[in-house]
Each structure stands twice: as C-alpha cells, then as structure tokens.
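We begin with a single chain expressed as structure tokens, specifically the form predicted alone.
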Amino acid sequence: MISRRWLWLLLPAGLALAGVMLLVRVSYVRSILVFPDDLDVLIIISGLTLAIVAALMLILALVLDHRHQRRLEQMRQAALDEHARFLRRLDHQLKNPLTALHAGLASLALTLNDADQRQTVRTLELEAQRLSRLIFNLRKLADLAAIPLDLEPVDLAAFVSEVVELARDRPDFAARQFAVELPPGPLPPLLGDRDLLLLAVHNLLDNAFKYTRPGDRITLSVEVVEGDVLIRVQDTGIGIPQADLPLVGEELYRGGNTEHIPGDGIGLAVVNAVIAHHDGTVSLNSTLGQGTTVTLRLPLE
C-alpha cells in the first residue's frame, strides 16, 4: 500500500489540479490557451479521481488502524483478566495451607525450649507471613483495575492529617525527622476515591520510612498548580540506582541496593495503578545515597 504520507499529499494535489482546470475552463483564460479537445475535462476528471482514490485509501487505512488498536486493546484486557484470575486462584489455593502453616509454627514454638530452635521457628513464621502478604498484595493489585472508583470530594487538609496519624503509629516514626508542608489558605477539595488515594500515599510514606535511616528527613507536601494537586513525598534516604529507576514501578521489582531491607516490590506498583485509575501521573526522581522524591499529580475535577 502507498505510504500514508503520500496519500495525504495526493488528496489535496488531485483536488487542486481539478480545481485549477475547472477555473481555467470556465474563465476567459480558456480562450487564450491552446488545449486539445476536452483535455481540460480529462484533467479535471483525473484530478478528482486521484483525490477520491487517495481519500478512500486513507479511510481504509484509518479503519484498519482502528481495528488493529481495538484488537490490541482486547488482547491486553484479556491478558489482564487472565492475570487477575490466576492471582485469585493462587490466593484461594494457598490460603488454607498458609493458615495451617501459621498455626503449626505457632504451636511448635510453644513446645520448644532451645533458644536457637525458637529463633528458627520465628524466622519461618516471618517468611510465611511475608508470603501471605505478598499473595494478598498481588491480588489487590490485580483487582485495582476492575474496582469502580467511589468518587467523592476529598478534604485535602483532613486527608493529610489522616495520613500523618497513620505514619505516627509506626514504631520507627520517632527516629525520622518528619515534616508536612501545606500552602497557605484553604485547599480546594479533590474529587477522588478517598480509600484508594489513602492507600497510595500510605504506600509512598511506607517506602520513605523503609528506605531511610535514623535521623533522615521525610517531607509530605501538597501544592495546587494549574488546576491539579501535587502530593509529594520526599526523603533523604538511600536513594535508587539510576539503572533501577525505569523498573521500580513494576510488580515485584526491587532495587539492587534494597536486598537487606524487607519488602515485596508491590508498593509503588499499587501507587501507579491507583493514580492511573484517577487519570493522574506519578513521577519519580532519585539520587543514589541522597534520597528520593515521588510526586503524584491529580486533576482537581
């Protein structure tokens, strides 16, 4: 098939040729030019034919593109649905064995007198809890795309207060310098799903505490810019290697400098899913050894 660029050139060219020859035919210029009989009519017909063919081919190309995009979207949705079904089956199949494992390990710990053996059982309990939490978080992530938003006006000041209260419950809260920065004056309400937005910001703060050291600073700020609200979490922690930055938002991916820190690589993926569900964006900037800044940009309406 002819390149679409050439079709866009042929369409106006054919119309222009036909138009010029039509003007020539109906004007006095026709009387001073020497044309073979009906050549100008033939040129007009040829120009119109060229324009019509180009238009039809462009329409055909657009229809094929639309069908291709629709087929790709159907394939993408089918893959997401299958992914979600797999995680639901996995959660269902492993729930009972993991529950039995938790109960068995707890009972075993009560019968042991040796400190080393009790520590081994405790380690197994922690790993079983981590596996349960990982499966739950994966299912929650898969279900996010199908969850309808419960939209309501969210009071940003009260929202930030609730986020801060959740952070204060952390055992490592007192070991960090924590600050909140709000603009002067009242904040406009944000239309969104309060619970999902709370989950997203809580995950960002959880990462900030997890990847900072005692004495590091964590700042939660809110700013209104050009009809959008910016919610920013900034820390002075360990940062993210440049090679890992494009990948840290993917499910289960963890940076190369976080192996010694417990985690499952789900938190930022959940944040991305929640904010995308609100037609917002997530931007991440980080410098290794100096800290990380994550900014959520959400439309106010």
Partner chain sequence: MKSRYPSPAPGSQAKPHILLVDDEASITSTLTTFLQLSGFEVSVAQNGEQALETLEQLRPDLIVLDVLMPRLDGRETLRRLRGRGDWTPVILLTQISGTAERIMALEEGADDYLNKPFDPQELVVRIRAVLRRARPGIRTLSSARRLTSGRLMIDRTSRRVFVDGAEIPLTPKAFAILEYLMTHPDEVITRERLLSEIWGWERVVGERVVDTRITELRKALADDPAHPRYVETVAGQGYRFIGDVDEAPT
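Instead of the form predicted alone shown above, give the structure for the form predicted in complex with its partner chain, please.
Here we give the lone chain, stripped of any partners or molecules.
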C-alpha cells in the first residue's frame, strides 16, 4: 500500500498541476510558450485524475484504518471481558474451599491446648485471610470496570488536601521530603467518582512512599492543560526496571527490584481501572535508581 504521506502530497500536487495548466490555458502565457495542441488539456486531465485517485485512496485508507482500529478495540474489549470472566470464575470456585478452611482453622484454634500448635494454626489463619483478601481484591478489580460511577463535581483543592491527610497518617511520612504543587488561582471542579479517584491517587502516593528511601522527594502536583486535569505523583525513589514498565500495571505483577518491599501487585492495576473508567489515561515514566513519575490525565467534562 502506498504510504499515507505520499497520498497527502499527491492530492495537492495533482490539483496544483491542473490549476497551473488551467491558468496557462486561459492566460496569455500560452502565446509566449509553445505548446503542442491540447497537451495542456491532457496535463489538466491527468492532474485532476491524479488528485481524484489520491483522494479516493486516502478515503479508502482512512476507512480501512478505522475498521482496523475498531477490530483492535473489539479484540481488546473481548480480552478484557474474558479476563474479568476468568477472575469471577476463579473467585467463585475458591469461595467455598476458603470458607471451609476458615471455619476449620477457627475450630482448631478453639480446641488446641498446645501453644506451639496454636501458633501454627494462627499462622495458617493469617495466610487463609491473605488468600481471601487477594481473591476479594482481584474480583473487585474485575468488577471495577462495570460498576456505575458515583459522579459528582469534585473540588480538587479539597480533594488534594484529603489525599495529603491520608499520606500524613503514614509512619514513614516524616522521612520523605513531601511537597504539593498547585497552580495559582482556583481549580475548576472535576466531574468524577470522588471516592474512587481518592483510591487511585492514594494508591499512587502509597507506591511513591513504598518505593522511595528516607530523604527522597515525593511531589504531588495538579494542573489543568487543554481541558484536562493532570494529577502527577513524582518521586526520586528506586524506579522501575525498563523491562517491567509495560507490565507493572497488570494485576499481581511486581517489578524485579521490589522483592524486599511487601505488596500484592494490585495498587497500580486499580489506578488503571479507575482512570480508564473515567475516560482518562495513566502514563508512567521511570528511570531505574532515579525515580518514577505517574501522570493521570482526566477530562474535565
């Protein structure tokens, strides 16, 4: 297939050629230049033909492109649906065995007299709880894309101070250089599900605190660009290995440099789901050892 750029050039070129020759034909230039009979007409016709063919091909290319995009979109949606169905089935199949496990361990905890054995049962109970929570979160994540949003106008300044309040409760808050950057003047209200957005930004800050070291900088900034709100969390932490960057947003995936930091690999996947549900985008930039910047772009309307 001819490249798109050529088509875009061919269209004005054909038109220009035809135009110039038309001008030549109606003006006096013709008497000065010597043209064989009707060659100019021929050139005009071929110029126009060229332009028409280019235009047709452009239209064809656009239509095919559009179809291709739509098919890709459909395939992506189908894959997402299948994924959500899989998580629901998994969740469903694990519920009964987990319920029995919890009940059995709770009974054991009530009957055992030996301290060591009770400690073992306690450990097993905690592990069973962890498994339950993981399944619960995965299921919630699958449901997130489908739940209706509780839309309300969100006051961004109040929103940011609530997020910051949440961060202040962290034991490691004082050990980081934390800053908030807001544009001067009032911010427009953002139409969104306040609690879900809070969850998303909270998760970003949670990651920023987790993957930084004492003394590192964390900056939360908000700005409005071309009708979109940009919420950015920037840190000078451990960063994400290049190879992990496209994958860290997937559930249960964790970067290769995070083994010593506890986490369940759900946080960023939740952010992605919440922001996608708001028709926004998430972009991730990171340099290993230097830090990470995550930018949420949300349409104001």
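Note that the coordinates shown come from a computational prediction; the quantities given were computed from them, not determined experimentally. Residue numbers count along the first chain shown, from 1. Under this definition, the rigid core comprises the largest set of C-alpha atoms superposing within 1.5 Å between the forms.
Take the rigid core as the frame of reference and indicate whether the C-alpha of Val163 shifts by 2 Å or more between these two forms. The answer is no; the displacement is under 2 Å.
Using the rigid core as the reference frame, would you say Glu125 shifts its C-alpha by 2 Å or more between these two forms? Passes the 2 Å threshold, so yes.
Core fit, then Gln74 C-alpha moves 2 Å or more between these two forms: Gln74: C-alpha displaced by 2 Å or more between these two forms.
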